[in-house]
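Take a look at this one chain, the form predicted on its own, written out in structure tokens.
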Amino acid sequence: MAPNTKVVYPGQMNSTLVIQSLISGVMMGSVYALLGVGFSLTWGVMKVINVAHAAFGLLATFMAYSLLQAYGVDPVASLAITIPLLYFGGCILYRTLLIRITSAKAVIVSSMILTFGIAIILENGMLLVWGADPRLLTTSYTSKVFVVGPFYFQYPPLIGFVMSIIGVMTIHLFLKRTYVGKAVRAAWQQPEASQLCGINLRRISTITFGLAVATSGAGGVGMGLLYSFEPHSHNLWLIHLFLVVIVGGVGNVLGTALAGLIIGIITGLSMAFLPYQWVNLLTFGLLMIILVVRPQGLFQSEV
């Protein structure tokens, strides 16, 4: 044996693989959390299940792709354009369509049907504009990594992780520390009492929905940095949204973030040690167990 040869024992190799899988899972799960925060907010606060939430995120991803291809704008920098557009689009959508069903007795079912139609319209619009070919947000740092000991960190998942921390904490602090955020929570916990205190329920609802749609843009770009995407990719994203929100607790921002990390870790470890076709089986088997044991989610609602 050569004198400089490094011996790697099986136990050491396995522990390295486990830790590397945990790192990858945390990075991946954080992006799920960022995409799911707004979805959880409208569901928990307004009792509106926005089935088009992932489609709005995908729209932001395609917009980032176009800006990158045409003008070389970094996908993260493109959020300065897409987030305001999605916010105002969400406000207009609420004022023109959703406001008509929020007073309905079956608001959850009505919102699902209405936003499902919006998702179909968005999907076909993206299909018309960008075509059906898979795309990827390929940047100068897409293939870059930096190494710490035996572990490596890819730049795109790391950027998504940072975006998630900023996005989740921004929403959490907005709800807990700002006047408008406290008004959002009050308006939907005690709507009659809050109106007597001078809170404009229509205005607060518009802001909430616009903010939720805007956060989908950041989550969509994060997903686009990790995976290829096409006009119907929002359907798969939506499945993970339901998973994250149900596990984390409807309306719980920090719970959604923790659920995203948990699901990401489980997915990362599963992909390292199990055949790919078993990954979704294990993940959604977890969902079924949680629904049976604790249907309200792992964490209580914040709103």
Contents of the next structure:
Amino acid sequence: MAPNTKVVYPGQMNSTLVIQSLISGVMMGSVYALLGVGFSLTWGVMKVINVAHAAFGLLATFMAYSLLQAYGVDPVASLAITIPLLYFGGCILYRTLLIRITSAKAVIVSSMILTFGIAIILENGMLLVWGADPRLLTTSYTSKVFVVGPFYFQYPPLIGFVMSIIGVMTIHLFLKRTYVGKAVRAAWQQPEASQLCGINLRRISTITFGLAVATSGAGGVGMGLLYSFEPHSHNLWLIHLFLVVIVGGVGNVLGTALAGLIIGIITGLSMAFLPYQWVNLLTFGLLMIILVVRPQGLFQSEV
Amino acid sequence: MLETKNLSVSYGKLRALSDVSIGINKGDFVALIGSNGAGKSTLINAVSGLVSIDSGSVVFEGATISGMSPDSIAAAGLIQVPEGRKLFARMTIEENLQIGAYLPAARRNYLRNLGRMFELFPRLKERRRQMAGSLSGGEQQMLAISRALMSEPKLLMLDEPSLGLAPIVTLEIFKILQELNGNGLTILLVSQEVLQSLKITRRAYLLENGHISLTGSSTDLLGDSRVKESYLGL
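Let's see the other form, the form predicted in complex with the partner chain, since the form predicted on its own is already up.
Complete assembly follows, chain above in first position.
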């Protein structure tokens, strides 16, 4: 063996490998965060657990796929069409179906049952239109890499990462800085008092739900840039959403984002050093520990 | 300006208000007194549209408002300061005042009104960036009143503004209400502080078991032997 060559054995500690795993973990986690913020928002503020959230995201992924195949539209650009569509879809869904359960005593449970039904309809709709084959969002930059020193950044996760930062910050700033965003926070902190200030609760609920569903589109495209997908993929995504939102604290946008990053880092690192089948055990073991030790999540609701 | 006509409200089978008729004129300062559970909060919540009514009606400035949603009633200029203040605790003082000015007409005058509130309650100005939940009880009540005033009310209804406050703070709040009325604001004050409320208001209604049992000028009620015995402990 030449004296200057280092042999890296699989599983051996190596700082480049650690940092590389950190990078891919952060990118992966950021996309979970993006998919999770809307889920966290409806759960935290409206007490609606939208089980169909990931299915809506997946719908946007499939639409991006079709637009890419048929017209060569970049998946990120396709969001210009899918985000408004999902927003209005979410608003209509709220006005027609969800509004009927908002006065129920157990909104959380009723909303899960209702949106589970919607998820099934969406899933089968996608199955009907796109079939059961796994798809990939293959763009001109899919296999492109950006190299910095010994580290490499793949383009698709990098784009997902940037999209996540923009998406999460947009929702965060919307809630903190805009008048309507403040009204959303007020309405969910004190529903009665907010009405006494002239806030129309139905309008605010519709906007909140529409926005949450709209963000799932960006998250779905982010997921599609990272992984292959088929009409059932949203179930797997959903499990990760629960993980991210519970760890981050329901209703906390930045907490959800941070939780996404933490989980991404843990997943990334464990993928580098553990056999693959142990990765989920580790992340979901973490979920169980958090549920026992800190059931309100790591961060408090900011809404 | 405001009139309830034979208003009846019940919670399930329990009747909370029966045939309550009250009237408030422009510029009036009216007290609604009575013991705990007499139906005072129910009455103003029915007026605000938070509680649905069985029969009767509420007329505000010539228009029937009973059956309208709470936000439309607020938009008509009928603003309530709710019992327990119900502030947006995880929002700053300034944000609470912004939500107070949510109605389009009020939003246009936001800066002018904000200046007035800070003049009225200088302590709120010092703490404008603090969370509302971090304020003391008295300051919270001041914020609740300011939030309501930010909506530019035609008629301000206050539900137990002195609840849980030290006597000196109560006096301060009542003095401000007197000042506001002096500047032309119509006020309906709901309070268990019978003596204090009758001292500062012009007219009063006594609510007992969901009925109006006595009405007249506040000075008359102060002199009434029943009021003296049951509510003033004299």
